[in-house]
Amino acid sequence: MTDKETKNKKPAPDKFMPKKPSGGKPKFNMSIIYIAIILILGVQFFFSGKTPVETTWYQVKRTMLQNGDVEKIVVLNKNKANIYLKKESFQKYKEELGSGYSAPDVNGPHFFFTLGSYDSFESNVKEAIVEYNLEEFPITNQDTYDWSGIISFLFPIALIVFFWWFLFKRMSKGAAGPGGGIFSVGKSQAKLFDKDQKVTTSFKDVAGLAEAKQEIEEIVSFLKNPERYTKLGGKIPKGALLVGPPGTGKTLLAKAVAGEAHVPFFSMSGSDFVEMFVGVGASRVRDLFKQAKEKAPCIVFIDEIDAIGRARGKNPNMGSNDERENTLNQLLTEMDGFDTNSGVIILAATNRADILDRALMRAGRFDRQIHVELPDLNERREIFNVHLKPLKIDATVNIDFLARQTPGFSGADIANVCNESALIAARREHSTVQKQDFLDAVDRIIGGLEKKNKIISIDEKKTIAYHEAGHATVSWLLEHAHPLVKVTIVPRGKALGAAWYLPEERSITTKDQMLDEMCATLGGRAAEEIVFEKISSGAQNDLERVTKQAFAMVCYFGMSEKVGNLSFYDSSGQTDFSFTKPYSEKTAELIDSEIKELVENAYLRAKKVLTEHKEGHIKLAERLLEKEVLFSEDLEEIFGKRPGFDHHKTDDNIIANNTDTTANIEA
């Protein structure tokens, strides 16, 4: 080994050395205690095991003294005599002394017996010396304590007490969280971030969410410079509720607040308040706010607050005492009760704001509701810029193109796309992550894993090809249907075939657009009936989606002439129609007939389109059977330009659409 290698080589870590956490303070290692216990047990077993063999004075006199084998006698506390044999006589008594760790060694003592009277014992020894004409040997007295007996008695008790304490401590940690025993089960489990334990996440790490960040930054700014607001008589909001779909960055935004605020930051989940013991949730709420008041000014963040903030009186336990309601009552009292919490700001996050209690949402508790929605085109571009930094991407990768290919993706979805693309590139042994790797990652996330080896008969494959070609044909020829990206008959996930669309991002959707989308969705079923004169179960997903869309048009959006401008949708979530429908039986029959008529008209329209363009449909299906994957260029070659579609339209003019959350897949 060279000198350079010797310098660079790090010494192997000692597994018995105390580990140091991130804070630098050494952490006590429990393995030291285990090793100490094993050593103590070994020492006690080895040394305390050398015990002399019990005998009688008669045996000592008639055997040991008569043969001259006794070297000395030691009397302990004038009631026990230990006999020490001469070394040359040790082998004579080997059989009586036995073998093993408990057997006496050559140094003794070898035998012992209990004295009746010390004076009579002393006179008996002198008589034996004279009788057997022996040389004088010493008889000594020692006043000692039997430590081995005391240790043998106390050590098992101490061992039991130690293990009981150890198990009790571990169990109490599981019940009461960090730093708590079984009697601290009502203590708060909030994790504190302060100057000693900083969070590295900042607002720079949160891409998009410009409006939400502005609201949150105002709270952070108040904590840093309160005079700027108080001199005008303003008060900072007591609480802010982050509301939005999963994966949009609510918790990430809260982490950024912890990294930017430079004030104590308490973080915990709503489920941490819920416990099997009665009154624990309310006790933890009280303890949390007690700690927060001591650290004020500070921020308290409660993630998934719907775990305890659900509307009261609507729980499935039919009026029985609910621990969650008691916890919510205590939270309401602490947030805006008789005792003010000056300097304590509450942040909370949920994706189910419709089920929260109205008292929790009122001004004075959560003054602001910050909606964190799915990112639009520009925000997706910013999110891609953040997550592409650690990746080694190819120069041909266009971030604007990736943003356009992922409509309806949340921030978590985009992070997953970037990670999945890197894994795909590594699997293909690419030196950089290329454009096709990103496209395959999007397909993998939307449609699932590709199953090229799935066993499918020739007739089934032909049915799937004409089914998917029907979707592609109708969607291409209708003006308001989503533009097709590609269509495939390669099984992916649970789908035997799939069609990828690129939904236009829009804020509102018209009735014509919905009817065209329904017609395109039914194109697969219509194609099966026209070509094969029979239908299959492959259109189950299509029928399910069309039925839901027709129901929404009639019952939610008021798009039925017979039902009228009525909506039976409760966007607040505080509905009182838990067990009854908000309309009569006659209206229900009318709704059913209108839904059926909408679906039937869309189906007939799809059949009409396919009949008029039968040659193109068959040509597309046959090409799909041959290539298995077709793109929009193939449809443009067969059918020409899409009607009413501006191919020169820039994506910067597309408006965000909240109704389409992912690129659609037709099964």
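Take the two forms, find the largest set of C-alpha atoms that superpose within 1.5 Å, and that set is the rigid core. Being a predicted model, the structure only gives us computed values, none of them experimental. Numbering follows the first chain given and starts at 1. Compared with the form predicted together with adenosine-5'-triphosphate (ATP):
- Core-superposed comparison between the two forms: CA of residue 603 displaced by less than 2 Å.
- In the core-superposed comparison between the two forms, residue 533 has its Cα shifted by less than 2 Å.
- With a cut-off of 2 Å and the rigid core superposed, residue 614 has a Cα displacement that falls short of the cut-off between the two forms.
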Contents of the next structure:
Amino acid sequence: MTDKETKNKKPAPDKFMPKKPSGGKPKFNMSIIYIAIILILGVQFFFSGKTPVETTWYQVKRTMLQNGDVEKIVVLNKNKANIYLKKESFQKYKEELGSGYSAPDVNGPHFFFTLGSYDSFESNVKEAIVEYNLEEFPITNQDTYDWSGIISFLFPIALIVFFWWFLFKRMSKGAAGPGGGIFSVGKSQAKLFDKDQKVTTSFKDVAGLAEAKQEIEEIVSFLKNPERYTKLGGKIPKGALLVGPPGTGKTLLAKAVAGEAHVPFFSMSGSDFVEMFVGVGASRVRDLFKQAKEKAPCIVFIDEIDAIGRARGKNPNMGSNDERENTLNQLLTEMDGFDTNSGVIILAATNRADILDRALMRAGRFDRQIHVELPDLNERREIFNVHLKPLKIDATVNIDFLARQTPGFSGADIANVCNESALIAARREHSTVQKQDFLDAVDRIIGGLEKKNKIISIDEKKTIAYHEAGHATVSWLLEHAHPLVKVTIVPRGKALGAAWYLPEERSITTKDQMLDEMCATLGGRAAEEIVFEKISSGAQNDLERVTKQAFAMVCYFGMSEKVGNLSFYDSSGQTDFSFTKPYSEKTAELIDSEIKELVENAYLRAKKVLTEHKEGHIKLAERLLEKEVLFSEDLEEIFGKRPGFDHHKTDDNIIANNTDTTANIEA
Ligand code: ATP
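Starting from the form predicted alone above, please write out the structure of the form predicted together with adenosine-5'-triphosphate (ATP).
All chains and molecules follow, beginning with the one already shown.
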């Protein structure tokens, strides 16, 4: 659960959300640093200007003293003599003193030299005064610090230290998330929701998912009223794993728990444990559990746990991720390490339970696995009810109808349909969202954006029309193929045409059903061959699907007599078949030939159906060329009612949707 999601009660996708201003604090800007450096350098340059010119005692004696040009001599720390010239003599030395910003001015000091011994210097000067018959002038000694020397020595060091500190701070900030410093890099990144940070999502916002909700509600009740269970000897479960396809409401369920449990709720994503520093993941797990134990009873939610919970590698040297495994090991230890009744319940969500480590899934860690599946008709109806609430819908919109038109849709897809339909209605300037807006939103989500202006030649259009009519004809005439809803040759997304079906919602599929579906999928290519006596690349998508289906029938479902009742499917997802196959070369050959035979037979059957109903097929294709979109009523008019098909049943129960595309026809 991301922060953003937690704050947004509205189900619309993130991309439509206005961006929040990023807090009141002004943003730190790198240019401030550059300006500061330039200023400091400038100030240093300014104050370090007017430096005396170095000379020697010989020069001082032979020229300056001999000519009587010296006004005074100031000795610094008994080792550096600064010579001040008389004002009237200044011009004489102009050349030696030079010009420019740092050249000494008339006030001096003008020259300097380093002394060997102060006492001998003093006597030497006195001797020179006598020798040249000069007027007495003062020689004073000043004990001072040479600040400019100290500054110019320290300044570069300070600059380097500052930069180092600055970079380090930035790096550690990035590493430890907002607000974190280098010392908090090993701290848990979990977001805590408690009394002060109310979560407004409740179980009412989660539609359908009755069984999952019941299990989760039980966990909440464990926390609220543990005695009810412990007095009968029951133990509070340590964890529950929500497993299911994307968008089915796992995070939403967890949010509802946070809203309803009235106990502290720690939320983080599996990837929050991952860091570029070694050992941080494990340290964050330790910290998370430490915090959780302090706040017990509480709930810890880890979204997308597969980021750290992936099965540990068998060969530690073969590309295994040590850091991730250390994090997982720490999680395993922590989950087993604390007392069962300490009141910390771990909720986790994943799409990929098959790749999780088995040690993580065992009872005692995640005691419960809650499967959150794609919603069925009734559940879709309930989800529509939730997401239609904020929309202004037309009285003609029937929720039952919408639920039927969206088979195979997840909760997130339904939320998207509702939002998309509102946007379509707004674009059309409707005052309410109408039925057609919803249907267009469904089509857009399944097939992509309609591209009416795509340039397609007349020949190509004809090929597409006959191809699609081929699918429609074969599927209409075969008893077990999916019932057709509409067929179109308007390009949409990547597809140039599509046949839309409403497949039966079923839990098991028979061999006959699979064969008929394969046959209908090959109807497009068969039609091209029969009508034009040449084939095109447009059937690539069909062939891919048919090949996969035939492979699954032979290798997974044991539907080939010659291969037998064998399944090479690996539901654990932990065996790597990419290097070794679980069957011999001989079986591999047999599998290949069986797959080929299955597809070939389906293709011949499709050709037979089309040849027998050539007239109807041509009529359908021509009508499609003319109208671009045809519905099941048009097919019924041409071919009559579907053989052995209960039309009444279609209306009530058949709901899944599917597209069959002729993508890449231009390739
Ligand atoms: P993923 O596995 O990809 O993280 P998820 O299962 O966690 O997906 P959620 O984030 O919970 O999916 O769902 C996404 C959105 O879909 C929710 O914010 C909500 O708007 C909608 N949604 C999903 N399922 C339901 C439901 N049962 N009832 C109401 N809305 C739902």
